[in-house]
Every structure is written in structure tokens, then in C-alpha cells.
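Take a look at this one chain, the form predicted on its own, written out in C-alpha cells.
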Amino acid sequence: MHRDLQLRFLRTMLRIRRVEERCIAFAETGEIRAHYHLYIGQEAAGTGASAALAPDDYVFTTHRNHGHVIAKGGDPGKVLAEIIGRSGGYLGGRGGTFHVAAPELGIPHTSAIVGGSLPIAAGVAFAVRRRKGQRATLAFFGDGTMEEGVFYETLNLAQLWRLPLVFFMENNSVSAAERAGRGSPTSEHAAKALSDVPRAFGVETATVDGTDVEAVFALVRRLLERVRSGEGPFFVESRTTRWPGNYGAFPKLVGGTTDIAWALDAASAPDGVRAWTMESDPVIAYAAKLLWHGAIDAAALRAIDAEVRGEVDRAARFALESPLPQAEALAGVG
């Protein structure tokens, strides 16, 4: 793989990172005053899937929308305002943390309700094909969502009505040994495994490594040009182990924020976060590869990082700059 991708990569990811982090301390100040998710952990399969989509792809998200804003080439600072509720936000502030999203980059709707944008994706998958159209729509959900109704029926009908749509399951409750293949899946889910399910519906189904960006960046870029052509639709399981700051209530920073040093010797993360660093987190992982196959060294790392870092603090200074809505815009009204 080209070296100038790879670091495209490395900064989306260390992008989504620091964004994510930066999240926690919003809340811890009282900028978020109610319940909010993160994308820690997966941010290699969003990295990866939305690297292999063309601009003007349609992208659906869920709950974990601010990776996948971000991935697709969100603006840091409108993302962060959004989610603190901000005019200066993607949304003028209406959508909050839960319903970031971005028309302009083809993300033009984001659910909260599990599986609340699958049939609506596939709405606009059915319209492209009516109209003979190029442009691909790609669905992210979490595993839950295959526990609602709506999952069976939108699959059910993008597989009669044969439509251009790629379902990508985000399953972030795989163990480091079952995402390696070392293990039997610990889902709650009567199928022995989730990705079984579509198969059922005949859907062409492929699992992935979701902590790998390059394999994500593969499949499901090999699937997009399928879709174009006139297949479809896809099922994608992307596995990953959830991130220790996850568990609980709300988000925590388990560990501290990241140190990027953590790629030249994962063993040095803190007990909370060590085992995890070592054998699931996506950034330190590909950051780590990067420097073993010689496409970085740990200064120019380090450098990368601070770009991200500096990016990232002058995104959340225009957040907060940002003023509150006016009552009339959050109406609708003017």
C-alpha cells in the first residue's frame, strides 16, 4: 500500500482519537450535559470504509457518528460544536452528540433510535438505482441493532429489490482472541454467529478484522466497485474488542488520553488500559506497524501527533467560541 495512503490513515484515525477524547473533557466541564457514546476503539473500520467511498457516497450512522463524520472529511471544530450544541456546529447545534450530521458530505441523516437509519438508507439506495445512478450507500450499525425488527425487514428488502448497499455491522463485543479467530462468538444472539444471519437472506456476507484499516480499506472497497456495477447488496461484520472506557454509564478516560509513545512499546500503557493497547486498540496497532515496516520513525510519530493534537485544540476552541443558538433558529423559524 502507498505510503502517502498509510499516513492518510494514521491521521484519520489519530484525528477520530483525539476528537473522542476531547469529547470527555467537554463533559467533565459541563459542555455535554447528557449522555453521549464514543468511537474509541473502532476507529480503523470507519477509517477504512469510508476511505474506499467517493465523495458523494451516502454515508448513515448511528449513535457513534462523530468517527464516521470525521472519517468521511468532517471538520473537527463543526463536529465538536455540534456535539456541545453550538451554532458554529454542522447542524447549528440541533442534532447535539447523538445526530451529527453532515449533507454536504453525504451524511445526510443520523439516527439514534438502534437501527433507526437503516430503512431510510436503504430508501436512498432503492431511489439511486431507480435512477440508474453511480453512487453507493454504505450503513453503519452496532450489533444490537440486528436485535430489532427493522434490521430483518430493511434486509429483506434490499435483498428482493437487489439494491447498491453495503450493511456494515460494527460488532465491538469480539474478545482480542475471538477477533483472531481463537474463539467462539460471545454475543447473546441466538445465531451462533451474527454474520450467519444475512446469509440466511442470501446477502453476500464477509467478516473483517475491524482493528485493521488496510483489510477494512480492502473488502470494502473490492465491494463498492461491485455495487457499482449492479451488485448488491453487501453485508460487512467488522469485529473489534470495546475500549475499557467504554463500560459504565458514560465514557471514561481509563489510562489517561493516548500516548502515541504507547506504538513503540504497548506494554508501557497503564494497567487499565494495558492489555487492551496490546492486543485490540487500532491506532496504536497501526501506528506501531507503520514504524516496524519503516514508513515512519518515532520522530516524525510524534510530529504527526502534534499536528492532530493542535488540530484538535483549535477545533475545540472554535466549539467553544461558538455561540449558543438563537431560540428562533432552534424553532426552525428565521
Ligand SMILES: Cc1ncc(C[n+]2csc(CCOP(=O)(O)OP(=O)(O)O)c2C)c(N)n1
Second form
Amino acid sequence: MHRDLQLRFLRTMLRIRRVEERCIAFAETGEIRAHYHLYIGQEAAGTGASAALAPDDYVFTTHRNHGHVIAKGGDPGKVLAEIIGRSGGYLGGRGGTFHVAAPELGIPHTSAIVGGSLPIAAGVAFAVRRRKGQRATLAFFGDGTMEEGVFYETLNLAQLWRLPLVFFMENNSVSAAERAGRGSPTSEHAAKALSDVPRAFGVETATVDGTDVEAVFALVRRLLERVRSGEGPFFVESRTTRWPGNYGAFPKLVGGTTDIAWALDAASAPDGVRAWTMESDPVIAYAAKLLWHGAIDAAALRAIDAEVRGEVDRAARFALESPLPQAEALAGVG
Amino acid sequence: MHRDLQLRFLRTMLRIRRVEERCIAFAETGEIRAHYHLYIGQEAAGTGASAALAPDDYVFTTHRNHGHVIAKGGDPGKVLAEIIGRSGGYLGGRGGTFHVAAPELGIPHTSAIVGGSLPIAAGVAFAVRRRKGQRATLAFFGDGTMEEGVFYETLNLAQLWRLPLVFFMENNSVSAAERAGRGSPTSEHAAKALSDVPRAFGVETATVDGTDVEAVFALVRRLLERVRSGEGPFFVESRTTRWPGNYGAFPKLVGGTTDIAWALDAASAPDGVRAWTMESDPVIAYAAKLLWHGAIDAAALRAIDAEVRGEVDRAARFALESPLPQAEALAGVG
Amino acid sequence: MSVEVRAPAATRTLKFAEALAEAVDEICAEDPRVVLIGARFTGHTPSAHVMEPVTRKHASRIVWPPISELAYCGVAVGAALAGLRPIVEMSTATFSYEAVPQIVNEAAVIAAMSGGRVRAPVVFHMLYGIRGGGGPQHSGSPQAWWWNSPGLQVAMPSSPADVKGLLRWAALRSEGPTVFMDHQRLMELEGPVPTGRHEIPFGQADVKRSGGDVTIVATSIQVSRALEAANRLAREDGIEVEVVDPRTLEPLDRATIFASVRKTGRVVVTDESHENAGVASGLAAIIAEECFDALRAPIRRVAIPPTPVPYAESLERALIPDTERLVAAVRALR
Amino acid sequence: MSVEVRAPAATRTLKFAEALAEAVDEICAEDPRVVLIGARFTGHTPSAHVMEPVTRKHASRIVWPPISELAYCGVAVGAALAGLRPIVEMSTATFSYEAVPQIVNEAAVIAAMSGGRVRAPVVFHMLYGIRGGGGPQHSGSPQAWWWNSPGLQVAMPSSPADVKGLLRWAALRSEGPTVFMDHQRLMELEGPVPTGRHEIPFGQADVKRSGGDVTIVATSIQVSRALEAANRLAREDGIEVEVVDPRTLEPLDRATIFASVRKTGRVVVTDESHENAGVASGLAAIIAEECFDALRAPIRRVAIPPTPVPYAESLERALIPDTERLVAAVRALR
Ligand SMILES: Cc1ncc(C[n+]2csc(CCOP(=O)(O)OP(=O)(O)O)c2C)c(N)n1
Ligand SMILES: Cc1ncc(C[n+]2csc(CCOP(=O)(O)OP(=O)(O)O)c2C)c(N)n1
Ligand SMILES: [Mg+2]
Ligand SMILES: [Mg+2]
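Switch from the form predicted on its own to the form predicted together with this ligand and print that structure.
Then the entire complex follows, led off by the chain already shown.
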């Protein structure tokens, strides 16, 4: 893999991590008023998949959208401003953390209803196909979405109509040991392996370790070629392991902010996140890999991290300084 | 198979056929005011499955319910009275053709919404299981129901909770040649074989020729034993071939009423239904089989048919003479 | 049944169903972005067949979806986001219940969330009301829910000219999502329809009959019933009724309604949804708030009493807000 | 926030959430037929934890369903048909949109269809309203839809005593299905709760404050806001406001409302659903119809303006029907 791309992956994943950590700070200071969802632990999936997309391809996401928007090129300042409900946000603060979208980046609308985005994504793909366009659509969604009927309705319809759509399911509750497998670890779905289900609909499926950014990128790039040539929808199961801070409705920074030095020695991570950092952290793992392969050295890594932290500091400042939206923002959209 | 049971099967199937034919007459005279659905061609499925049930087992059905209610022991007079909206109907004329139910026979409520009955059936099974009861629940539904998300939600939930429920799917659009197979002949479902889908959820499935009453009976009896012993839900695909009169929203008596003599020579059936009678009519086929095996002779067959016709004549008269429900029937149920 | 409409220069007499079919034909012909998801606009009514030439002519513009209301409504939303102008034909309005999440919680909120940058110009067409023998599950009138859901436009045409003019406007000009509700029993209604590209922008009420004594604000089929009542009241009681048809509930032309109420001081509001928090209640509340000083009698509502709609004709009759009940309501005002 | 309720002999002061939890605890203890499908009655509110001892104690009475609202509501209906008394806890009310077909078109019609022979005593509990940062998809107030759907009872308690008394009655005594709506922001409200098995039969409004000048008919959280407004108006304007709380919309205690209106002649109706065809409109329409002669001023509605609820606090504030708006509405009546 080309080094530029590798560094881009690393930077994007770090950017997501730092933005998400900032959200926890914003929740602590009351800037985020209600519960919210973070992408920590899934950065490689969103980053790898989005890197394979063309700039004008469509992306759909969920309540857990921050990372997807940033991976698609979203400006961290506008993302954070949206998350805290400011007029400088992508939607002027009307959508908030559950709904970050960026129409100008091919993310026209984000639903926070489980399964809500899926048929809309299929509709966009349907429009593209009718016009014989080349734009692909990729829909991120969680394993829980496979408990909702709309998933099956959409899958069936997408397969019947051979829509140019990647169903990118993020199974974020897989243990580290099982991540390379395909079994279903949930107590809420009866399937032994979730990807058996789309296959029963005739949809081709692939399972990927969602903490491996290069693997995700390679898989999605290959599928997108086939999608663009009309081979119909595909289903991807991206398997990640839940970050300990993500249990419960209000994320907690259990081990403090990520210290990039953990890439040199993951065992130095604090108690609450040590095992997860060693086995399941896609950012630390990738930084470690690039170090190991000599793509970067420790100093370069620190420099990149410092750069990203600076960028996200500026983004947070932008968000905080962005004015509250005023009632006029509600006008004329009835 | 015991001859009494065989004659019971024949009688029940004939009873359904004659009631359904009467519906067409009722539609022609305006007694049925809107569109409606007939069970002609599927009599063996409902009859065989219901015969395997205990009297207090639960049955759920759909818009195409007339045959299921009769098979469960429904009185043809009360069924016909309900179909034409009379106070003597099972629901006093409040439900009508889409909703024939018979609480006293274990059919508490019939939904005419595609998939509407399924979770309710699961709920009944859930209650039975919680109370460690022995009553089984069998839910009839059409292949079209597998296009609705609620089917998947219910299937998943039933399998997770190991509910004592038989999903009895009637695929009524299979060609005669394919009836013994398992392929999916619909243009509305992407699965190559519909039963692949429940299997992906870990639910055991079986496919049966739904025009073969003894096969259906044997299969369901076996599954019910397993259901009662807590082995969880099962999925049956019963495959039948559409009766030519059932195309379009308003059934037509394309070949006139069934002449029981066709059992002696199916080729003597009139043009519109000849091929179907020869290859796919469960009633004629079963009469012919009983004749062939010597379980009955032609005279006995004619006598049974005459008896059933008399019974259904009386039922129709009962229905027609039953008074229109009066506004009091609406009171006190808010 | 026939309704007098003040006719512009050139008109022809068409049935409601014919005007509807003509609108669909023209819409498809004029805007290549239009796609039809389902196309049974005329349902199972006696005039159903008038759609046949239209669906043949524009077959390439129609997709026939599986029985997956939730997904295909979402597909329409997505297609609209990507630049198509989809019209979803849902058939019986109660089937739209399956799609409430996509209609109310996606289509309706998109423009507001993005400050109008993202728009979903989609039409959800449905056949509502007591059609005769529909029973409790196929006679639904959900118009009040849509009106209660901000972000949706709601059209309820009452005449052949209006259905054509409003549907053309919704499909070709509207920037937002529209729920378009036709009463099943309007299809046979005849009336003059302007030749040419007749369009009616939303938000323009129409005074269907002038009169100085009493105002009836009536939607959809209630306009025909109100006009019949008006004729009878003029003949039998010498009461001159003004019939005001809002044509769209959202946007609502308050000025025209208020002008009539201020003139007559006596109001009956009528709509074929259920009484409690129904459309008649919504209209009555606005009038009670804004025209209080002009009122000389209580605002009477004529709507469906709060009882699920039964099947038997004798019971249905007790619920329909018919001419008789309108006459009685007007008489009670004096 | 604290509300004065005329207290019977023995009471304790409890938070709304505590009274709710106590009710659930008692209900489970007293009736073995009760089963809970989901049990997060207190949502993500600050008092969420008060349910913990209850869910631990009654763990065997709780099933945690998959994210399948449509199916699990149907399961509850079926379980009720089979003799259980299920309470479904749906969390955020907008999730109930997925289950509209089962709530409105199954649960609600069963008793009417069978003339009351078959009953589905199920409680659908949900947390509605502008909770703060819920954004357009998690701030929904669908109460008007339920009220518009005959066959459903609708409860909207406003105080700790009422939530306990009404929930007990719904769960233990009701014969029909109930939608039970708690406002997310009520959970912290404190008030006296009678000791013992406090129950409030449906259909009994409560005068929460007496006054002779103006009536505010207020539901749920609007009662607190109305009481605050009343105190301010008494202090600042010398206006004595009577606050009438219907407690249940269906059945509705018209007599108590009418008596107050006839006494004061001036009415504000308020509910936190959207204005058009919302609950405030439904109540206003009834009053306009039945109490016209007593009215001395227009009936003012204070509800959510017809705009999807935005995320930013500054925008939310513009929509909440708060004390300020109630005070202004009352002042405008004079
Ligand atoms: C229809 C609906 N039901 C319930 C919820 C509440 N909810 C929000 S996120 C979530 C879990 C989703 O799980 P999954 O799809 O695996 O996504 P993850 O949070 O794991 O990324 C639930 C139940 C919702 N938003 N929409
Ligand atoms: C939710 C819903 N959508 C659409 C319909 C209209 N409808 C009635 S029967 C039917 C076809 C059902 O097909 P299937 O389940 O195979 O049953 P069959 O009629 O073949 O017995 C449809 C679409 C409905 N009743 N409910
Ligand atoms: Mg998940
Ligand atoms: Mg079928």
C-alpha cells in the first residue's frame, strides 16, 4: 500500500478519535445536553470504506455518524459545531449529534432511527441506477439494524432491483478473539452468522476485521467496482470490538484521552482500556503497524498526532465560538 | 391412513370448496360488496394442517381465511353470515370476509393486513410458553408476507424465545411442475428458495406439496409434537398452484362450480380449469385417490358431495336469513 | 353524484378517476424525473380500468415494489433526494401505517433539518375512507396524523378538476413532500375539468358554493355531501349554505375560510376522519381561535364517531358522515 | 419543579419517576399475569436509576425484546389475547411509529370487531415530548394520533400521584388497550402520592387548581406549566386560573371540563403535541361545540408550532409551549 495513503488513513482515524474524545469533554461541560454515540473503536471501518469511495459517492449513516462524516471529508469544526447545536454546524445546529450530515459531501440526510437511513440509501441508489449514473452508495449501519424489519425489506428490494448499494454493517459487539470469524455474538439475533441472512436473499456477502483499515479499504474498493458495473448490492459485515467507554448511554473516557505513545507500547495504556488497546484499538494498532513496517518513526507519529490535535483544538474552538442558531433558522422550510 | 380420517379430510375440503363457490354467487348478487379472497386450490393445506391440531390449539390466518376457519371446525353458516355481514356471523358481521375469526375455536382475531397476524400469533405462543402450557399455535400466511419486514422481526423473536409456533407459509403461486421443489417462483422476493431465509435464522424448515392433504397432515403432526416439547418454532412452506378463478381482485367461477364427477375423469373439466383440475386441484385429486385406492366408490363420493352441498345450502340460507346487525352492535366496545 | 364547479372557459366533463389518470399521464410525459412506485391510483373502484392505458404508455416509468411499504416509501424519499420526483401509489391508506416512520420521521423532517438545503419532493398517494365493505382495517382515514406532522403537505381534492390540478402541482412544482389523499368513493364523481395544463398551487381554498347563512368547511368527499346538503337546505329550509373546500390542509388557506365564517357566523366543519383530534377538530379549533367574534352558534363537527369502522353495510351507515348528518347539523345551528 | 395536589389523608412526597417505579413494582407483585416487554420506563432521564431495583426484583417478569417495535407490540397484543396483561415499554415515543400498524390497526380494533368478546388489555408505555436535545426524530408527541384512533385509551398523567394511579388502573383493571404517555421531563417532578394501592380509573379529570377567571385545560407536563402560569397570573395580574387536567383523553371526562368552562367562560387549551390537529385542537373543538354559549373569548391553543423540533437549545426554546406562552395566552383573552 502506498505510504501517502497509509498516512492519510492514520490521520483520518486520529482525527475521528480526537473529535470523539472532544465530544466527551463537551458532554461534561454541558455543551452536549443529552445522550450521544461515539465512533471510538470503529475508526478503521469508516476510514477504510470512505477512502475507497469517490468524492461524489453517497454515504448514509446512523446515530453513530460523527466518524463517517469526518471520514468522508467532513470538516471537524462543522461536525463539532453541529454536535453542540451551533449555527456553524453542517445543518446549522438543527440536526445535532444524532443527525450530522453534509449534503455537499454526498451525505444528504442522516437518520437516527434504527434502520431509518437504509431505504433512503436504496432510493438514492435507485435514482442513480435509473439515470445510468456511476455514483455508488454506501450505507453504514449497526448490527442492531438487523433486528428491524426495514432491513429485510430494503435488502430484498435492493437485490430485486440490483441497486448499486453497499450494505456496510458494523457489528461492534464482537470479542477480540472472534473478530476474524463470522459468527453472530448477539443475544438479539437468532442467526448463527449475521451474513447468512443476506446470502439467503442471494446477496453476496463479505466479512472483514473492522479494525484493519487496509483490509476494509481493499474490500470496499473491490466491491465498489462491481457495484458500479451493475452487479447489484453487496453486504459487508465489519467486525469490531466495543470500546469500554461505549457501554451505557453516556460514553465515558475510561482511560483518559488516547496517548499516541501506546502505539509504542500498548501495555502502557491504563487499566480500563489496556486490554482493548492491545487487542482492539484500530488507531493504535495501525500506528503500531506503520511504526513496525518503518513507514513512520516515533517522532513522525508524534508530529502527526500533534498536528491532528491542533486541528481538532481549532475545530472545537470554532464550534464553541459559533453562535447559537436563532429562530429565523426555523423559517421557510415547512 | 385410517379411512375415517380420509373421509373427514375429503368432507372438510369439499365443504371449503362449496362455501367458497357460494361466495362467488354472493358477490354476483351483491351480498359481498367489495373484493374478497378465496381458498380454492389450497383446501388440502388448511385441512391437513388443522386436522393435526388439537381443538384448543390456536390458529391465525389472513385475508384468505374462510378455509382456515372451516378447517378448524368453523360452522359454514356462521362463516358465510360473517362474509356477508350478518348478525349471525362469527363476529356479528363486524369483521366480514377479511376478518373471519372464531374465538371459540382458537382463532381469536384475524388480521387482513399482510403480516398483521404474525406477531400476534407469536404473542399467543409466548403466553402459552410462559405459562408452560401445551397449546400450540399455527399461523397461516402467504408468500407475499415474506416481503413485509414484520415477518423477519417475528421470525427472529420467535426463534430467540423458542416459541411454540408453526409458521405455515402458503406459497400459492407455484406452477404444477415445480410444486414438489423448493425454488422461489416470485418476482417479488429475491431468495432462490423462500425457506432458505428462515434457515438463516436457525429455524428448521420443511417444504410440502400443499395439494396433498395427507402429506401436510403428517408433516404438521410431526412438527407439533416437537413444538409442544419446546423445540421452538418451525417454518413450513406449503406449495400450491393458483386456481385460474383466483387471478385478479375479484374471483370468477371460470369453470362453473366443481363437478365431483371430475374425480372420475379430470379431463372432463371445462376448458378454463381443465389443466388446473388435472394437475393441481387438491379436492378432485384426493377424491380420485380415494376412489383409486378403493376407500370409496363413485356412489359414495356422490353421496358425500350431495351431503356437503346440502349442508352448505343450509348454511347459505342461514346466512341470508340472518338479520343485518343493528347500530347497538357498535356499543360498549370503545 | 355530480358537483357544480364554476368552470373556466374551456372544460370537459370527466370522472374523478379519469382526471386523476389524465394528471398522471401528463406528469409522466412532461417531467422525465417523475417515477411511479406503484400505479394503482384508482384502486379496486369501478373506474379502476381508466389507469390501464396510462400504465401501459408509461410502463418504463413505473416500478412495482414488493409488499414493503416502509422500504418503498423510504426508497421514494431517497430517490427524491437524488433528484427524481417520485410518486408513491400506496393503494389503501391503512397500508401507509406501515410506512409512518419514513413519511413522518424522515420525509417530513429533511428540509427543516437542513434549513431547506435538502429537499424531498415526493408524493405519497393513498385511497382513504369508508369505501364500503372495507371493514375495520381497510377503511382508515389517517389525514389528521399527516396534518399533525409538520413538514408534510396534505392534499384532499374533492372534484375532478381539483384532483388533476393539485396532483400536477404536487408532482411537478412542489419542493416538499406531500401526502395526497383521495377518497375511494370519489372515483365516479363527474365534473368539468379545464383543458390544458390545469394546475392548482397548494394553499388555495375554493368556495364550492356561495351562501350567506351557514358555512360548511368540507374536505374531499365531504364537499359532495355538503353540496347535496346545501341544495336540500335551500329547498326545504331556505337556508343558503356556503361550502368552503380547503383543498389542502397544509398549507391551509385560512383567509378564505375566515372570510366565509365572518360572513355567515355559523359553521359546520366536516371531514371523513374520526372525530377525536381529527381534521374536523383541527379546523374547528382554528376557527374557534381566530373567528370567535364572528361566531353566532357553536361550531359543529360532522365526522366519524370514535368507533372502528365495521364491515356490515348496516353498521357502516351509522358511522358515515353523510348528507343526512350534515343537514341535521346545519339545522341544529339555528 | 413541584406541584400542589390536594392530598388525601396519608401521602409521601415522591418524584414522578419514583411513583412510576413503585407502580410497576406493585403491578408485577399483585398480578402474575403481568409481563413487561422492555422496562426502561424512566428512559435516559436523571432519575433513570429508580427503575433498577424494580427490574432486578421482577427480572423473571421482564423480557427484553430485539429492536423490533412492530413485532414486539404485536407480541404484546397476542399475549393479551391469550390471557396475560403485558406492558410494553417502548422508550422514546417516536419508536412507536414503527408499531403503528399493530397499535392502531390491530390492538385498537379487536374488541370492536368481536363485539367485545375478545379483549386485548395491553399497555403501550412511551416517553414523549421535547426532552432537550432530542432533535427532530426523538422529540415526537404522537398523542393526537392515538386519540384519533378509536379503540385505544390514552393516558397522559401530570403528577406522581396520577402516574401511579393511572398506570395501576391500566395494567390491572382495564379491559382494553392503552397508550400511556409520560413526558420525558416530568420524571423529576415531586408531589404527594397516597400510600397504599392508589388507583385512578380512566375518564376522571382532575381540577389541579381552582379559579374563577380563566380555565386552562392542560395535559401531562402542561399541567405544571399551567400551574406556574396560574401562580404568576394571580400574582401579577390578579387573574385566578382554574387548571383542569383530563388525565385521560380517551375516555374523556367532558363534564368536569365543561363545568369549568361554563364557570369561567374563558379557555386556553394546551398540550405538547403539534398544533395542527393536535390534542389541544381536539379539546378546543369539543369545547367550541359543547360550551359555545358559555364562551366569552376565543379558545386559545398553546401547543408546538408546526415545525419539526430542532436540536439546538436556542431553537427548541422557540417551540416549547412554556409558561411564558401560557401567561401570554391567558392575558390575550381579556
Ligand atoms: C426504531 C428505533 N428503535 C430504537 C432506537 C433506540 N436506539 C438507538 S441506537 C440503538 C442500538 C442500535 O444498535 P446498532 O444498530 O448495533 O448500532 P450501534 O449503536 O451498535 O452502533 C437503539 C436501540 C432507535 N433509535 N430507533
Ligand atoms: C400491509 C398491507 N399491504 C398491502 C395489502 C394488500 N394486499 C392484500 S392481499 C395481498 C397479497 C398478499 O399475498 P400473499 O401473502 O402471498 O397472500 P395470498 O393472497 O397469495 O394468499 C396484498 C398486497 C395489505 N392487505 N396489507
Ligand atoms: Mg451495534
Ligand atoms: Mg400468495
